[in-house]
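Only one chain is shown below, in structure tokens, and it's the form predicted alone.
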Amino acid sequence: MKKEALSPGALTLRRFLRNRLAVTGLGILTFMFLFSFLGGLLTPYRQEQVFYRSELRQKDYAAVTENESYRYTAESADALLHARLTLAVAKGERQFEDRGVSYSLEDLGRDIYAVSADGVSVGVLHKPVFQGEGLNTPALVAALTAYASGADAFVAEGKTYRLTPEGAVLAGEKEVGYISSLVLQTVGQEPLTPGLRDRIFQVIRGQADSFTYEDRTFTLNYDAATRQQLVREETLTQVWDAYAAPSVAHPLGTDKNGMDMLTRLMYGGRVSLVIGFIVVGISALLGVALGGVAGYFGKWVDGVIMRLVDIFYCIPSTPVLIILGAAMDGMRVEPQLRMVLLMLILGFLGWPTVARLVRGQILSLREQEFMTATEACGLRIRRRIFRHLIPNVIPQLIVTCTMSLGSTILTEATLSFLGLGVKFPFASWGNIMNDVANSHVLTSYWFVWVPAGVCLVLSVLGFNFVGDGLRDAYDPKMKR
């Protein structure tokens, strides 16, 4: 019985389908192109949606001093005459004169001293100091003699104030300042209540090294740089989950902004095979265009396209992508706006190779007899060449952008990398491998970056495949 005989599309299918490469390759892309299309459909996240956990951390909350020098207050301030205070008191002097005046010192207690000349009391001298408003001097030094002696209450220009054990000076119900040697910063714009103020000295002159207040857990810290008591504040914070460990829930972990690495993963994959496929399309159209042209008309037509191609082979693609990358980042392009016009730059820089590969094949096709009977017939040179010449060469063509796919993912990828192509929100399997620059991650997160690197490495050798695959079918002089 009389076999039937091959179309041509099927003798060529038959050819491709006994490559085992080329359907090893053909899976490799169909397993890619369901992972990154169907998948990013039926994942529960978005790729920009960010996971928190909580962390227990230590907020600066206030710092505390121990204000250990001298301080003189006086309705008339002579830095002199302090001076000449602080050395009476250091030298256990208690009488002495200064520029003809007689000075005497009476200790008050708390490291205070209530200052004479001639037996008229002119100020205090003191270590605890006053932090608050609305005390004038005369005011001022009551409440510090009235604190030396542990009284409750002081009036000062016929208004009484009230003092507390702790050192809060009140008038009526209003706190106007408090005295202390512990001289308190606070830290940030919240207020620092009375209670907690208080509170805060109490743990200091304890020497307890934390404390419990309304419910809010402090601890203090002492440093020695700048002598301060550090009150940090333990808040319980909502953090970016970065750099969680593959579980459940993220089961390839998140990266370094606490998103789902699997469906970055997945939308990075639609990005990369899109952008692939875009700059080929481009390339090809251009190359097919301009190529079909030079070949067919031949010529001068053939020398000014030709010309133009050597001049794009010379123009050198890497550090032109660089900089045009660096320059649209100084110019803070928007990330979408940025995909496009690397798609259009690098289909662009790509066409001379398919419109010499165009020209080669169009040059041996149209002498021909068929394109002599085209000619006889009349038909219009537009449609010699797209209808007749073009699809002699698709075979070829189909090749060259098979094989031209994973080298164009490469640079894309290669370019992300570095900072110079696709941006964040969006992800690329390029920008996703970006965090290998770190190099703690990449020894110790390796879910991070491995997984875009396979997919990388896997969808460049399915197009590889395919397209040696798809070269040996369209071999005429192969073995059926």
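Numbering follows the first chain given and starts at 1. Note that the structure is a prediction, hence the values are computed from the model and not measured. Compared with the form predicted together with the partner chain:
- One rigid block turns against another between the two forms, and the hinge that joins them sits at T237, chosen from G325, G360, T237, A83.
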Second form
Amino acid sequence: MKKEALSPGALTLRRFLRNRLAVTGLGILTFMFLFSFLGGLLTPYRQEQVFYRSELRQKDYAAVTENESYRYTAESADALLHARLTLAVAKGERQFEDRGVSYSLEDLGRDIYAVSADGVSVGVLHKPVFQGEGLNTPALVAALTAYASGADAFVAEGKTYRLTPEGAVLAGEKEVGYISSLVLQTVGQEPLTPGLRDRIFQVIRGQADSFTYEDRTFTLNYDAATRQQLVREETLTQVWDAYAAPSVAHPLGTDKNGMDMLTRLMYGGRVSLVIGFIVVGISALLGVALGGVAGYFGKWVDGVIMRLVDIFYCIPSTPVLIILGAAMDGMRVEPQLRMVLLMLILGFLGWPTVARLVRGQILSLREQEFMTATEACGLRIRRRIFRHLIPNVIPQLIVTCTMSLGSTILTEATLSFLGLGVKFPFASWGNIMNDVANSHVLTSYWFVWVPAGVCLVLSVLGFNFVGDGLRDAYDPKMKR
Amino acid sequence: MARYIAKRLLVSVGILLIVIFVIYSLLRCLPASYVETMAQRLSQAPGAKPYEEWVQQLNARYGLDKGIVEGYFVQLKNLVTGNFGDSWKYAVPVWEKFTSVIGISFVMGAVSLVLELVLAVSLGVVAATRQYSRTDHLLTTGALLGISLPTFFFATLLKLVFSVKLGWFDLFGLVGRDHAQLSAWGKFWDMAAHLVLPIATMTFVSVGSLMRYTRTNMLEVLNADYIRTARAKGLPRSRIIGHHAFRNTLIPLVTVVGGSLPGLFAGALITETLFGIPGIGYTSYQAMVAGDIPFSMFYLTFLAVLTLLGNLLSDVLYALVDPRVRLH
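Switch from the form predicted alone, shown above, to the form predicted together with the partner chain and output its structure.
What follows is the entire complex, opening with the chain shown before.
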């Protein structure tokens, strides 16, 4: 069997691709990148697009009471007589004497009685009342009398009024009022149209509990305590479509602001991944520069830089990040600027790990023959460091950076979860999960926080798998 | 050895002084609304001094009227003499608050460390002895999953499953609603039950790296010459692994674990906060978010001291358990 000659790079790649976990990791990462960067382009929504839903709200429209006591309308109304008349009706008397005058009641129908004193008509006793304006007492008496008999017109003071079967009183075409035992008061400012009023009365008489009128829906509720029929209108109100369950339009539902969860997740992925890369980039740059210088020059330079590394190691980073986050909250830093600052701070806190690694590697590489050769050839220092030393550190560096990509994403997510990292309107996987602080979300709306957590775990896992695979692939001593 | 330790201690003190300075300058740069709020409240008491005078007095009291360098020395003197000041948020001396909350953090840390060790060492050894088997892959994947799981996500999942769905544990807090009515044992069990989920979280998220560390070390040891010799002698496999290999695996583990011992007092900030356990982590989180400078100052310094102690301890232990290592 002939064995083909492969370059070290190709060998590494081959070893990497043979590692099942590493390839899985690569697959996961590819998916997460496509999901975040391509998905954000393909999704039909914008990340800060708010969706609304219409909710049926019951708005009080009017209250209707039935007039249950007799009223007395006459030129000379008199409370005592009114009481006596009511009593007579209740007892079924049609004739009685009161203070020397003999009164007689004539039932006109519809709970209306004509009252005459000594044979002369004086007024009417009635349950249906007139609501409206513009009729004086004789006209009222005429109107009620006509209403009782079911007439369609009456004449009062030379004017002819029309009367509809429902009880509306019309002067010409204009309605001046209506007669009914039902008394209606509207709640809002909206004037009541005669048509709607007649419809309400009709429905109340018909014992129905809801009706539609000109595309509006009303419901009737009888309140036994106040003996009122409450007429409520069902109106459609636009509200944020918060915590909508997953559907075709929103495969992962919506969050508390009525924004599409899937879209937020995609944009959140962008933020989390980009922050990871930039932060690791910053720390790698600083770390390689300082670590390289320390390792190459040694002596006091090394001493100073390594003490600096010790100091950085000693600074408790999570509390410091929390304090800085709280401070930025206090100073009301804009979300955009905040994100940049967060990246700088995380990058600045991350360099000592890289520096220590690079220094260690360079210290051991420096003593090897090829470095003596570069010195013998008279190469410039810069060229020796950056052309011959650093490339030999790269494998280790890549492994460390891949691993720290995962941990940086975790740190950012933790901060955002605490509300001290990336802030709304920007999404990040951490701040999407922030909502579980609300126990109701934790228990009832899994789709708000579980997908973000899963994305986070998958990405970090992907970076760790790949980093692990790279380490094994670069290190041929670890034989399979 | 003694000389080495003395030298290291000296260097550590130097580092600590600089770290304290960094922490102090950081805290001084925070928007200190506390003093203004406090002065506002004090000046409104009947017959009190005007607001400006209170601000001055409070600033002088906390050393905020001086420059950062001068203030640093005042702060340093206070720290050295054990005068940690009064917490702004909790309105009690910092030391008093600290001693009242450190116990529970230590218990949580210690229990989870023991669990971690037992799990990590046993699983790590199993994975190494069966390298590239299905068990190994499963354990490695599990360990990586543990490392990759954000604490807050894992804690929330645990809450959903065990608190909400199964109802076995409470969602928050250290004690149940009826804690006051319970007997002494009942109180103990009540608290223990409330600590189950936090400790499970802490253990699971940190067991992975220790397990992988054990596995790597065990693999290294298994490739060593003396193991080959033992095999060649025809020793039974169990004796090779249990006696020859395992003991040598413990060497690097001792240093790691020794180094993490001071960390037991550091508290688990995220876990405690999520479960509402009043330990040092949760207490400090609240203090830091509220801009409580004395408490934050104390906590951060405390953490720095713990880190330095941990490093020192692990180096010294390394020399102690491995005679080949010389410290200088």
